[in-house]
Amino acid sequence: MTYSAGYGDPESGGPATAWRDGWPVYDRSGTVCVIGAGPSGLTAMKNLKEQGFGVDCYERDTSVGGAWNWRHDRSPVYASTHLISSKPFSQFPDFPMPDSWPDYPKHSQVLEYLEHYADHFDLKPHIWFGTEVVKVEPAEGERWDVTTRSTGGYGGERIHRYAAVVIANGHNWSPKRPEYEGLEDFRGEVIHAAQFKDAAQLRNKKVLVIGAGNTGCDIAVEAAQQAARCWHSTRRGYWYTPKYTLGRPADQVNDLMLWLKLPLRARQFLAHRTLKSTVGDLTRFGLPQPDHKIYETHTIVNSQLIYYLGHGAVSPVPDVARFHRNSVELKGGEVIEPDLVVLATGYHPSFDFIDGNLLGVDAHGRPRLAMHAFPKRQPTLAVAGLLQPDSGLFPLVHWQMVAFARMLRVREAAPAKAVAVQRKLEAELDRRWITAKVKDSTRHWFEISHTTYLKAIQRLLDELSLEGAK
């Protein structure tokens, strides 16, 4: 494990002050524990530090970056990954990306950006690299006992007691694998998109890509260029938006419509007209007609898929019915014979180190959190970055953590105000932060409109003002 003594070394906390199940507990006093040193964990650390809190961050890998560090074994990033949100909506508000960078930076640039962010705000001395969190348990006084161990296989487990915990372990690392009849008997190769790293894995193979999310479309585009044949299987029709509209990144045009306060129906009308003139009717390529209006599912941002559909390099096919020993049967009866099947079927949120009841996790694995961040009756616990926005994530999680850090500070300075704010948050546990009626699927559990969400964060920050508080 790597740390700088005097900053993030929990072992400098002195002798054990309590015991739990026969193990010593080392009290870290008012320090906050952050789990994960990806983008969400880094901005959590930075904002907690700015509010005067000590911070210990545990990162199971050996460097920062989380999902954006494709050297990490849990990273879903592949060689051709670029941001699908443009630079202004992808950068932290207080740390802009370089002006010389493209509208849609590559994954290596995003990692470089996060490393510079960590250095600029002096975060690395507070991080225990190569250390994973095994268990998070409630302790007396709304504090938390955090059990950790080295991922290098040396040393035993240790328990430290913290004033608060931020869970920032990401939600795109635990693959969601659908069940198909006959899959276990299929003799071809089957991988999840999490295992896809480079287009060389597709070269000269007959490839079936299952899933129409942004990752599935990216892999289909790679297969169009490298594979001997590419089929792309989708369950339903989706809206495919180009990365550029009217000469600007598409998310900037969408944000302009939101800034002008156009009602949802007006925005849908304009978006449909724009897509009709730029993308056209995709059913003529064999794609299914969407059974919903735009913004009612997470739109697919991809300018290349339509190009390869039009050139016959990608063959759209319906959902899979079942697998056979040497073939795949599609709904409708068509049978194809791929060498490689890529399951681009998304990810489950996973919090295996904490009792799911503390996060309100239901039978389907969905946590019930106010603003997708704050659990009921747990004012010193937060989940950072559990969002599926219509823009970039980094600015949103920044303001999430500004709010949480301020909530913790208000708990000390004005306890009655903190309780009132917590109760108000809990009254909105089931609120959805989007105006459109989105499809009921796991893919849309955390769907939000960035403007609606940011307005809610601003209201929360206003309520947390200490002016006149007692």
Contents of the next structure:
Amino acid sequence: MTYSAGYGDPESGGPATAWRDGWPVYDRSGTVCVIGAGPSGLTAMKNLKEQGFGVDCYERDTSVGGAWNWRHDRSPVYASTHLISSKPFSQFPDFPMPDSWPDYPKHSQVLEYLEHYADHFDLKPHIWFGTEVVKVEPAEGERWDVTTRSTGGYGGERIHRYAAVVIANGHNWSPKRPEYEGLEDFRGEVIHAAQFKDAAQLRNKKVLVIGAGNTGCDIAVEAAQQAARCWHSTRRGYWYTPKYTLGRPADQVNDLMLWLKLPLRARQFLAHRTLKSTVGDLTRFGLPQPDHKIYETHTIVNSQLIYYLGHGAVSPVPDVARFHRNSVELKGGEVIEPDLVVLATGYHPSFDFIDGNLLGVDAHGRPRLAMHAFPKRQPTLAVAGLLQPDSGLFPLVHWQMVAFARMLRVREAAPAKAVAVQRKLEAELDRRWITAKVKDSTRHWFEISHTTYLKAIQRLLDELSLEGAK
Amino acid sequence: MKVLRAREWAFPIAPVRREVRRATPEVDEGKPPVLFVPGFGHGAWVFAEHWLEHTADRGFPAYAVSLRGHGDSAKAPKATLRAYAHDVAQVAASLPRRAVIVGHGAGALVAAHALARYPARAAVLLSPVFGGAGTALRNPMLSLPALFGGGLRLPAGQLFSRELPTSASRGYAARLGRASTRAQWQLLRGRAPQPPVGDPPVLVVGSPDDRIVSDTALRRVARGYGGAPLLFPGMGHDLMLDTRWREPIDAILDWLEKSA
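What would the structure be for the form predicted together with its partner chain, given that what you showed me was the form predicted alone?
Let's see the whole complex now, leading with the same chain.
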């Protein structure tokens, strides 16, 4: 077996030291492998580096930013994407976004931020761009063999052995498409929100948007401005939180209540009162009454949807019953004739490069992870950023990765302590990190409340403090 | 390390216009940028006088920020220590590479607060005034007006050594401003900053003849960061404006070359 020289090992090009199924394995000793250079991968690298680890990152695309890089073919970003959490909740806790940016930055600013983060902390030299991970397999001594190749599959595969692996491949790129009766016979155009890039796609069409997630609402608002007609189909009634309440970003008001240690019921009461006095009765707009209290589903932050409902530019309709050749039948019997259907029905997490059993993946494709990050009996494996928080994601992934890097350090310095911490984590394998009882919680299985989650991280970090351990 | 910061998130610091002075080396040698943080009453100009150019000459991109309400930054009569630390973290994070933070006087305390919110490559605390009752008691005539809402009195005789010609020291003293009343109160209260993130090496620099910071106070700060202070006898509190300004900055840059 020959291997092109200098193409085997990321740094030294040295000889293989082990073999796997007849293929050479290049040992990267204490180095940690990070899969993906999106926000989660970048903060994983930065925090591992900070704790003194070597890192190799594999990125299937040719630039950083992951989902936030609109140039990437798997990016779900559309032209008008803006953050729905304000800056304090959206930035890494040790790297503030510029003061000159607005409360809710645009997707291109988020990308600029991530690129600056990568340059500032000198991460790019560690990233292998245009390289995808094919396989991650356990090796002896709780280490990992990672098989990679050029994106697209040409060129040979190569295997490196790592001390630990961080899976940061994102969870917003594999579209979830619901099954509808008659969908294949429908002659209009059907796209998933992942294929929606620009409002021009909607111009002068009769558009049906399915799904009341944040993306669905954004697209409905775009359609209200661009399309000839817009129907917005939702399964149930929701609370639509405006971006600003009481003169400040709504999430800052929420955290003010949290800082004042108001119990959930009091926060719900105040939020209901505020919405009632500003937005009013949602049924007036033809929307169903929410069948749950606020904070019990993933927060929808949209100030404009109600506005366009008020203009009659968006017609709220119930769930789709079935598709016909030229029309769509809704539950309740109404028939509409859209020529473009946008499925804003979300995404699946997907880990096709690793044996699902290692992550405890169940029949629905949901991994079983302590704190949504740490798999059972795999102390050197972590999944970064698999969270759906009620605030911004970046601070949470940052702390996840600080904790993981510390855990790896403690494993070296005080192995007994690391085992104890790992046991404790595993005891809470099925714990949910939410305060409110979440509606339809099997669908929202990685929904978390940022305060509950961060409190747990704080506890974990305190346990992992090395003082007095040696 | 405090992870949950609901109060900070609920009350973000208001943006302001900030004065940043810079001197960059002609050839980029890949050395880390150095960000200077002046103390209370001082503006970026105190570093622009000698140190910025000198640092750039030695190959380090050099920056100095005026905390809000100081120098040519926007007025901020109600600024808190947190707002000052925010100014430092904002400028540090805007630099192309991970920065070294150098804080002087009460600016060293501001820098120490910023270190808990930005993982600096290294930090230098110059004649650090970490506040508390001890500092106030040592300098009763300086801090007394501050107790009643006035500015800290910073007479030239307290800031500079006798080697500096009177005309120069008077000129400098005339350019001094004042920090906000709230920040002065917080300084007197002297609450310890949170530990730095990213575990940066920290150097404490001072003078045993500093008439504002006592030798004990200097050593206490240095011990807090696990070291001993680097001393420049005979110099005043404002090391960067004194006649022998070259010695401390050279020692700091030598240290940076070794440890950062």
